[in-house]
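Heads up, the chain below is alone and in the form predicted alone; it's given as structure tokens.
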Amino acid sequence: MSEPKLIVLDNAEALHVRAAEEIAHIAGEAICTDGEFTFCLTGGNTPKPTYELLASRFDHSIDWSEVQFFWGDERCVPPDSEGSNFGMAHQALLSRLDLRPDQVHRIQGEAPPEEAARSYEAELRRCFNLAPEALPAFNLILLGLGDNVHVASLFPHHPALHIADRLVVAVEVEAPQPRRVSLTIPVINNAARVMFIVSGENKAAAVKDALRGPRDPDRFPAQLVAPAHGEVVWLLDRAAARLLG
């Protein structure tokens, strides 16, 4: 397991450009090596400008016909809801690309949570052609960071942090849209690359807890993100990195 790589940019605009550059580079490398790029998206407000850049300035930098889109978590809302992670990505990125339906593997947020989790796990097993005990190996998983240091929809002190025999779980958390579906930590840690994209002064304390705080992953779930054979990159603007020293 290598140490996390920290990249600090001057401001949010520079952060999103660098994120898009990194994604384009990883995509090209994966397509050249594997014939496709398995790309796991994150939700929330932070990644939206990066997605918009990918669909505009970086549109011709990626062979989008060879990209398979997945999600790390979803709120249990319809896909056209304002709270839908799929909905945000569709508006900012997917709808602006010429994609086939079989390239987009969304979590069925409108279904009952347990049903959505089982369905998405089956979809992952099919897409990655997994043996019963195997884990999918994404080329890249994007993650944000919650104010409480949560990742995907894995919140502090939640039992789902310790689930090792599922790829996908239904959770209920103390947050807007409390019913959610999330990848589990073993899946995140089986990725070739995990990239955090974190912006803003309001995330500085969470960044410090994740990277410099005492080892307490039940309290700080982002500390669990440590791929045994992959790379973790933290892309931060100076506001988010201000407490790192």
Ligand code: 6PG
Given for the second form:
Amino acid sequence: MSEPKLIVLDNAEALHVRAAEEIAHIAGEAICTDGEFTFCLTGGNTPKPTYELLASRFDHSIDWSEVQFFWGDERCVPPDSEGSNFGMAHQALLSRLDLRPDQVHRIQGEAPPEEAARSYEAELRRCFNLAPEALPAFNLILLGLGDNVHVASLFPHHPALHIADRLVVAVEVEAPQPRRVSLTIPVINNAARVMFIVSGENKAAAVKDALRGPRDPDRFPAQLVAPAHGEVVWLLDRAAARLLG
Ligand code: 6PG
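Switching from the form predicted alone: structure of the form predicted together with the ligand?
Complete assembly follows, chain above in first position.
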């Protein structure tokens, strides 16, 4: 795996513009090469301005008809509820695009967690036409960073960090909407590109632990993100990068 690429932007606004630019570039490359762009969204609050930019200023920069939308994790809540990662992306991006229903592969937050995990795993196997032991290879997985250094819904010291025989797991975590469904580390590490989008002073310590802290992946799950054949890009604003020196 190549060293993570760090890009530090002056402020949050510049961060979101750069994130949208990077996504548009990666999408164009994937559509030219593969005929489609398999785009795995992150949840949380951070990416919302990026999604809004993709739907507005960058609307004509991507051939949206060739984009397949997925999620890295989901809270086990209905899709129209406050905490839904699908709901946030739908409001900020998907609802503003003219998409076919078959382009959107959401995790069914309204279903029982294990059932939602199994059906999402089956959907991944179908969409990527996977052989039994194969992993999906997303063109791009977006990730946020929890202030406890979690990624997706893979939290510190959680057994799910070490699951290698599933693509998708149901977890219970100490966070709002504690019951969640998440991609596993092997799937994240099979992506062609992983892009972190991290903003704000409140994430500076987590960024330092992830990138400069002692090697301790159980304590700092973001340290597990190391695609064997892919690229990791950290898009940070200056506030989030403050402790990197
Ligand atoms: C989620 C996300 C999660 C998120 C981090 C950061 O479901 O919450 O997938 O991994 O990216 O918790 O969240 P914020 O962007 O809201 O700080």
